[in-house]
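Shown here is one chain on its own, the form predicted on its own, set out as structure tokens.
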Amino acid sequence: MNAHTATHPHNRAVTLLRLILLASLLAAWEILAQSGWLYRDVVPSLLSIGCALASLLSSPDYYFHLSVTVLEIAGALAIGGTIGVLTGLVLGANPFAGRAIEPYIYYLGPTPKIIFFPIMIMWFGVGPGSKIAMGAVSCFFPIALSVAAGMRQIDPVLIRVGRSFRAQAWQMAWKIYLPAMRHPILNGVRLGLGIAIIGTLLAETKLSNRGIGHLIMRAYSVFDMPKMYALLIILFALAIGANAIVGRIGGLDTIRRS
């Protein structure tokens, strides 16, 4: 109960100071764009960018191009995180394995993705398909490393006993691995859910007519400052919203084994 009581306070005080940072943020945002110290539009007013995020929503078109980018996010997540996944299992589970090839994806793995897209282009061509193999080549790298890394932190007697029932690898991997590994495997996906972002919406940036990541390119080319700054902030909010999603399966799967 005092346990309790203290960390109330504690909390409000947390949400206070971020509530007082934001305003701040925001405040100093609108004094920079009344100033006049930067060309006209370069920062733009609160207001103008929330009329242009207003006229987005409400825009048919907006709602096109988002589908196209949440489907290709969704689909480098499913295949580059299920690649990853399998991956790190191996790599985890067999030493050999781990200390030959590991070293190649740990290295790889800061390298910018955006050098490898002349490549998904020729493989892929030039539409969804790029985009979709350029966010899983990103987001396969984190998720890999984080699932090996996980598998040897699994208490060596759930492997002894599996082995003493002769279960088989793909039991093993099921039964004893999958399970021991959630926290490893959902933070290895919340790190690749935002790297298959940005490698995404980067190859739209480059080559494409439709998605997010075109529009913002649009509204760049043609000065519009305001809708550039909207696009980013829905980008924000959708980045932010499927991280605590991934956040909250991890929370309620400690809820339920506690």
Contents of the next structure:
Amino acid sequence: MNAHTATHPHNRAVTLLRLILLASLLAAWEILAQSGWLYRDVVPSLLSIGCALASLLSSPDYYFHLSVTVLEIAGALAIGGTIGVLTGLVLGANPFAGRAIEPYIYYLGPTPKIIFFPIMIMWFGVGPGSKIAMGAVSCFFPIALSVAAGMRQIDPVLIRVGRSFRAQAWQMAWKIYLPAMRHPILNGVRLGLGIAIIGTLLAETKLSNRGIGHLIMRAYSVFDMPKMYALLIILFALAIGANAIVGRIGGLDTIRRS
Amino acid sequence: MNAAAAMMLRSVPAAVGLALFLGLAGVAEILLRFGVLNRFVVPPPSDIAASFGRLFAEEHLLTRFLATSQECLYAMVLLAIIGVAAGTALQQMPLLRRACETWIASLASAPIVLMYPLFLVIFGRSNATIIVMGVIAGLPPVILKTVEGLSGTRKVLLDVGRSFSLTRRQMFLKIMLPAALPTIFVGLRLGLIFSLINIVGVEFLINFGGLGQLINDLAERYDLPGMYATIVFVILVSVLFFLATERLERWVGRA
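Can I get the form predicted together with its partner chain as well, since the one above is the form predicted on its own?
Let's see the whole complex now, leading with the same chain.
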């Protein structure tokens, strides 16, 4: 993180410590697995998790389920994100609408969206439709709030500059608003992406016949713990990776900017 | 302009928002009455409002609400103890902090709630699973904000402590912790929001405990008005919760 301020040997110490931490974590896990202090199935040995991971990654079945989930999440982000950005723009540009409607979004934001899942099933059926709806509803809130807040934080000087150059409406939008809004929009999308992933996958674990969430529940129901760990590892890697990519695109470094 | 008029003027947008909400409910009601919308998908708002009494009497809504609140309370206490302790440890050991801080930050963006089948295996379908899920989901922001708050202590304050030649322990308890409290509370509030989401979510998913289970039950019985009414109640709980933490934060900030 603070690469420019840190001296070189210090960095090496950090890397060393990280490796030691990781190694001791894995060693502790393996000891726990071999000793049988906990139920054997709850803490399977690293080897069996590795095998499960390998067999999972080499099975075509897994890629089918992965593609289903990825498409659902992409659909959710596209729908929820578009509506969220538009809502945020309207609320941010119009103070009256913002003060009338934003409190509802603000307070609905921290409710667990998964409780709307039965309604989504009623509206969109038991297929991918209800999962997409679930993800879209989940990611709408952080995106709308982030865009609305970003809209209000645009430096008024920039807008005055645009006006004094007599920029047309589309020029204002394209050359002033959008560049100034890049951070809040991307930050909202990043928050929304994480939440869309959670919403979609939780809906899949509740009721579905395809997707990664379905695979996790199937592994749970037959107590195939190594496979469950393998799926969770893949899922975490994908979620953290996707988050890092969006963050890198936006030039955001840590979550502290959110 | 006098104060009363200013207050009236300030409450106009809120009133419009409320009117909009009630208007939408009214439109839905009319459309349902005329059969434009399907009442097997959207129950009439009047039915939803009417089902509250039934829910309190037959489904023990209050007991379930208290069950969920109790889980939240336990999770909150554990969250505060573990999170602040871990954050303090990280802050006191700079090397460890540099090694772990980015890991914790990326953990905050990971879908931790998806680990619930794992805890289902370890603890079974019980309160323990729900509380543990709530605590784990809320930990990263508490830890990160504790570290941030403790390291952000103003240098003047530290110098005052040094000039009184305080021990490390006194320095921490008398200067750094009080100075960091507002930031720690921001973290706790964020963490609590994640906790609440996960607690009700897991209740719904594993069909156990308080309000989440009730929604699941009602959905399975196809009791639509009851389900919508319970959802309204969950939203109410999370709004109350949110307001309470806001109030708490302001109160601590002043103290």
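Numbering follows the first chain given and starts at 1. As the structure is a prediction and not an experimental result, all values here were calculated from the model. So that the term is clear: the rigid core is the largest set of C-alpha atoms that superpose within 1.5 Å between two forms.
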Taking the rigid core as the superposition reference, indicate whether the CA of Lys175 shifts 2 angstroms or more between these two forms. yes
